[in-house]
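Form predicted on its own, single chain, as structure tokens, below.
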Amino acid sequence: MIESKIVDVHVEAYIKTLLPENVGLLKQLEQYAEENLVPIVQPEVAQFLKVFMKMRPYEAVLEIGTAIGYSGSLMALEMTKGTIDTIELNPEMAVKASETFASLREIKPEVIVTQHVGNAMEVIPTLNRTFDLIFIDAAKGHYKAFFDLCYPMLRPGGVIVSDNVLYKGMIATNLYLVSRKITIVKRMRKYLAFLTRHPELETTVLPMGDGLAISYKTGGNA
């Protein structure tokens, strides 16, 4: 695993032997992941992403970039009922997660996941209906484009959640910047301030696993 600059890396580990291991589909896919190279969510964040999904019953949930279905799957094991929208651009990602939602059913069949395949940008307009959940996971250098456009769904009391905000720390300081990735950093940057200032917004930067960014949405629609 490459280490993330964010948190010292003994720290890091120690929090590492702390986390409780999964079992079931959800280790299924860790295996997967790892065997086959797919970045899913970082271990810290997936026991926050449990423990989260507790503090309050999520019912309406889209999420930006389905991967295998490791962190839908996750997030609808926590769940009591509800329906969570999920969206991937890699059809062959698609695929696979089509098998993980099928497996899901069987065990969680109170949750109902509709697969979405395409570009988020495209997708996004054609959902007409509202989330108090949203979770970011997908291509860093759009994220903003991606808020745009789901922010009117979410509903007043709703969450927005963005994975790796901090990005390997070069979101932090230039001390870690790869210079292929520039354009990337000054556009996280970009939103990063955009979250922390936005008048409709609480929002906080959690610097676990790649950085996690929280924000609460206390207004109506922007």
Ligand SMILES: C[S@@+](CC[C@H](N)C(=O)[O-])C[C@H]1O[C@@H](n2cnc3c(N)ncnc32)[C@H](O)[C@@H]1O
Given for the second form:
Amino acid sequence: MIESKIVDVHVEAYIKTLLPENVGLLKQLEQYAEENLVPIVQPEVAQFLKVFMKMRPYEAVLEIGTAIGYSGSLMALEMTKGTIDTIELNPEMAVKASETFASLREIKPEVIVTQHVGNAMEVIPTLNRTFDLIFIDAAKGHYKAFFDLCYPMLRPGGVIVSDNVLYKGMIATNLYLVSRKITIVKRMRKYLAFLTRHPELETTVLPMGDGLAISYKTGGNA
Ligand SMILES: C[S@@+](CC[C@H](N)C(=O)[O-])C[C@H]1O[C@@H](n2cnc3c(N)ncnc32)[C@H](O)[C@@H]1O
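Structure of the form predicted in complex with the named molecule, please, following the form predicted on its own?
Let's see the whole complex now, leading with the same chain.
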């Protein structure tokens, strides 16, 4: 276990003992991710996302960073119906994700998942639609650029969830800074300052997993 710089190690270990075990597709993907060193949302973030998705019926989701389709499946399984557009740069990941979404279709045909393979910077401008939830979980140095492209597609009353915003504790303090990460760290600090001061957003930063920012777009019900 890598020691967290975000949550006290004992608290994190304790919370992990409280998490329910996933079954079926999600369990298989967790095993695949562990065996193949694929980065997926941390277990406590996965559980948070599950609860979060239950609290309100999201129907049009954009995910930036599909990987093998774990978080996409997790969200889809909590939706009653709707769509998920998910973007992945790495074609090999996208192949595995398409197998995941084929299995998902059997379990959850009410949610239509559209995979986009390519750089989100190029794909987002081609998406001619709006979303009520945007999940950003891709290259940490580009969150602000992703945000700028997809924010106009977020309906008032919609939510942006940004993962890894406290990046191994480095965003909060230079004490944990690894010098080769300085550009990512500076950009993420700017992104968090921007998000938390944005006049149309109400944002909370949660010290959970690698840090999660939840931003609610005011001005309506998505
Ligand atoms: C942390 S993983 C995503 C994990 C996934 N959301 C989950 O929890 O199951 C980040 C993914 O973003 C992809 N990625 C990085 N930069 C990207 C970009 N510019 N456009 C699209 N995908 C990108 C990476 O290839 C990687 O698979």
